[in-house]
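Let's start with one chain on its own, the form predicted alone, as structure tokens.
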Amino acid sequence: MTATHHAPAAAESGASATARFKSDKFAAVADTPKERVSLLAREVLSAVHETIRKHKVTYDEYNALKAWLIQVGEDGEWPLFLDVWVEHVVEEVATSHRKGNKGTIEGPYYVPGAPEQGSRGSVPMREGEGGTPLVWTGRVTSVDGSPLKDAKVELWHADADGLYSQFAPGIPEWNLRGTFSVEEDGSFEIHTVRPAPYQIPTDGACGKLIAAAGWHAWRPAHLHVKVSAPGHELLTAQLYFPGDEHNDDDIASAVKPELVLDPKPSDGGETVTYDFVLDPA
């Protein structure tokens, strides 16, 4: 698996994220009562109205907002905008009842159907893939401690340039994306490479907001995972690395202390142990 690539423009990655996101999201809320829709829509609009009144928003500022919102759509950056600045609160509310592992946001770069790699294997990667080799071992259990032998661990992450396969040109389709099963005792072993921190795309509408507000665009290095098992709630999480300068000011506000790994040096690379405890559905 070899290929060359360049950093994608916001419009390239945004269009891909938007196309994937729109495909299957409305069916789950098709039966939402009109009263619920009205309640949420009115309260969001009321919050906007209150901000306008409180800060005496001018027509020039209002028109700039309209133009910016149009550009967000044209750049395909609604998934990026919502996942970076809104999703962490939705995740917090949706999983507050859980007794098992903490989760965090999915982000805009998940793709279902990553190749199966068994319970002890490597994610697909290019020859000479950049990044420190990383061996991750762990177990998947239920909250009562019983192993979940039918569990699946989906892993995906950026490469050493901060780019994701299927969202940046020139990268093999399933690069650094894999699905792993577990042993009878719930254990697994995954071989990958340590990803790099990266900036979210800054040449589109989201980048304009970041620049205008004087924010930074950095996300700390992280591994994305989805862990599932029959009869249990799906866990979506990101795992982080200690010492990253943006763990404390992640642009997506997604870092939690429980999600920071403790890697150890080993044979030219690193090893890490991190287990998952899933809540019954």
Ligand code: MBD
Contents of the next structure:
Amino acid sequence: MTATHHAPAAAESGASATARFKSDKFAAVADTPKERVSLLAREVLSAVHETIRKHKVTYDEYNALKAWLIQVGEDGEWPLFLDVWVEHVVEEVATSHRKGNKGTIEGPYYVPGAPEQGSRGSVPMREGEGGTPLVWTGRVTSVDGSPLKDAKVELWHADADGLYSQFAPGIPEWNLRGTFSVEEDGSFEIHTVRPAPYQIPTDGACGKLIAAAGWHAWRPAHLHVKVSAPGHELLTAQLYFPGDEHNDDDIASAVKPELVLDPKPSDGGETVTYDFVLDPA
Ligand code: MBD
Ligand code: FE
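Output the form predicted together with 3-methylcatechol (MBD) next; the form predicted alone has already been displayed.
Below is the entire complex, every chain and molecule, led by the chain shown above.
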């Protein structure tokens, strides 16, 4: 099966991301101090006003914007919109002090609490799961080189059709989602499959913007990870594959050269090594 057979599931994925954000994160959203709200809201609005003046935005364009903004909410695509077009700059600002591993955006499809698979094992997958088998070995250390024996590596990614479990229908709950521990020396070995390049939902409001602007909807194939260890900053990253045609024009602007893997063919699949270096908190 190819990704195109599944494109219609996409708007549901956007709406599922809204439901997920509400259930996991609404309670955790901290109040923003009044002075910050005032400053940031004023500056964002000024930037909008400037754009309108500079380009002489018309009433037709203003009303098209209103209609579109309403549709983003109705389609449940605010998480998708924000994570694709805004999060990468928040991530850049939040992690610019780091000396350890580069990170990148979380995106809309993380689910906490994926099943524990030990330090050497497979992510949950279906019988005959599509995609080239991938064996990934790595180590988690602190910036001083010491192994972090209590580290956890959470991995989640799309399947060979570009779909995420819990966001697209008909996929087992924790498919291609797992939590791994590490050995005393910080090492781990994870068995999974190579995901497909990912097309963001084209049948909702975000897709409408992409079509109206003549952009494309693609992200390169990627593995999402969260790497954590006591006393260290949480690392959220994505790993990419060399030669993917969208590594240079990711719709979500989330590719960094340090995050591109170097897989080697091995019997029936691929092996890859990628280590993580965490910053002390
Ligand atoms: C994804 O899979 C993703 O990683 C991002 C950032 C946005 C949309 C879908
Ligand atoms: Fe993703």
